[in-house]
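Just the one chain here, the form predicted alone, laid out as structure tokens.
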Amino acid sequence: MPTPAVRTAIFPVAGLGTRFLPATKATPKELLPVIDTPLIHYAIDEAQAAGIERMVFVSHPSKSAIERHVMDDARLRAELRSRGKAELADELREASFPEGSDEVVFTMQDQPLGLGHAVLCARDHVLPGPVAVILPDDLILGQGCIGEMVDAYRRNTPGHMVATMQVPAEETRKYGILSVTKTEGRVLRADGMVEKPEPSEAPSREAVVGRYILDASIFDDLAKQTPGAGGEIQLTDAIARGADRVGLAGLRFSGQRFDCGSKAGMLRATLHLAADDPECEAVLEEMIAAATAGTLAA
């Protein structure tokens, strides 16, 4: 029997951003810039690079910015093809979704109940089969983490499917870790996970990241769930529940992890693009050219 197909993906974006803030008060933290795109257009395009058919955005009423940038606003084209600026409006033609799009649907998460209760506000509407997750304020670059997932996920049927790396054993206490039986080239069977453990109870070193393939049975799961720490549903417990029922593997991904919810992990994305953009090659230059001459300020 076939595996089926992965046809949806869904943003959990209801967060509020506070470690923004006040840069996140009018503006959702998945809007900031890395350069000058936003972190939601990585992960657009990631989903769309791997042959998702349909994006549901879970949001909060506050963030309604989100869907204005990723609708199709015809208004402001006509206002660009007004000044001449016909190319930008092509270009913002090409990177948004028509009106009535049954591709994009947008769906609200009143209360910060957890990635779990995320997840499950989606539930409505999802294709049949296996969900994609992707966290867009984590950053992977290079190859497209989600792609690669599907593909091993049509490859070995796990069930659920976590994105993993490896991290020092001093930084297991910052991640969901999984419980690694069998190595198989980069994906690893797994029979659980265990979340934030201390490095002497860590089953392994390999942390779970922003993306995920979740086998559809995640959805009643969830539903059964009761809130743990500060009344969260979380997601990793819900995966763990039904690792032995449905299979769990990881994935090590190929490309290069940025958290961008932190000003760190921003910082770092930005310096990493800005390497390769002509525009800031000057301005790094100078950088560099002030830390070793030590006049830079601390």
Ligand code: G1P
The other form holds:
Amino acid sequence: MPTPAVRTAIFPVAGLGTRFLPATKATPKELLPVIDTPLIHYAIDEAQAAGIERMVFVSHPSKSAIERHVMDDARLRAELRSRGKAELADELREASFPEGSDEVVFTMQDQPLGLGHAVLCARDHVLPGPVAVILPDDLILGQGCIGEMVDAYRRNTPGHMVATMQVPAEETRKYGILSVTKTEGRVLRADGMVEKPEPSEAPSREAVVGRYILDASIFDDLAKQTPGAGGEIQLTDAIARGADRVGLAGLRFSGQRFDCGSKAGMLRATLHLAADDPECEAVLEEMIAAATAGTLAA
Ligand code: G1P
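Form predicted alone done, so how does the form predicted together with this ligand look?
Let's see the whole complex now, leading with the same chain.
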């Protein structure tokens, strides 16, 4: 039987973004830009490039700006046109979803009960088959990570697949960690996953980053899931619960990942992209020269 296609991507975007306060008091963290492009944009582009047909955003009532950003704004376009900015109006339309499109669904997670609970909130809106989950604050540049996973999933049919990268032992407590049983090139077969273990308890140093392809049975497992680490319904625990039944694998993705949920990661991503941006390149060189000369903080 051919592997069923991955048609839906779930974007959990209900989090309050406390690490970026006060910037995130009124602006959702997913709308914070790296140079001039909001994080959510990179995530949507990645899903579209992977052939995803439906995007389900699990948001929060206080974050309606995400919906306004993602959906077409005919009034704004008309205003731009009347000011002779037709090209900009066309670009905005290109980058947004038309009103009433069944390519996009917004649903609410009213209470912060965890990533697993957020994914469960999408259940009634997904298309049949396995689903992708994309965490927009994990920015992955280079080859589209979810596209790479869709290809690997098709070849390896693992049931659940997670994107992984190796981390130093002292960082296992920041990630879901895979219990690896066998390495087949870039695919790591696994029999479980542990959420944020202490280094002494970690089954490996293969950390899960914010890209998943999950067998549709994840929703039944999530519905049965009791709170885990941090008192939250953990996606990691529901994945581990299904590992024996449907299979689990990690994919060592090829792109470069930036933790844009942290100031350091956001800065790294900005500097990385600045080096490629004609408007920013010279500024970057100027700042590096100043830093080298020790005059930056003056
Ligand atoms: C979440 C997941 C964790 C994963 C991480 C990747 O944690 O629970 O398993 O490794 O994303 O960024 P969070 O960073 O939301 O605490």
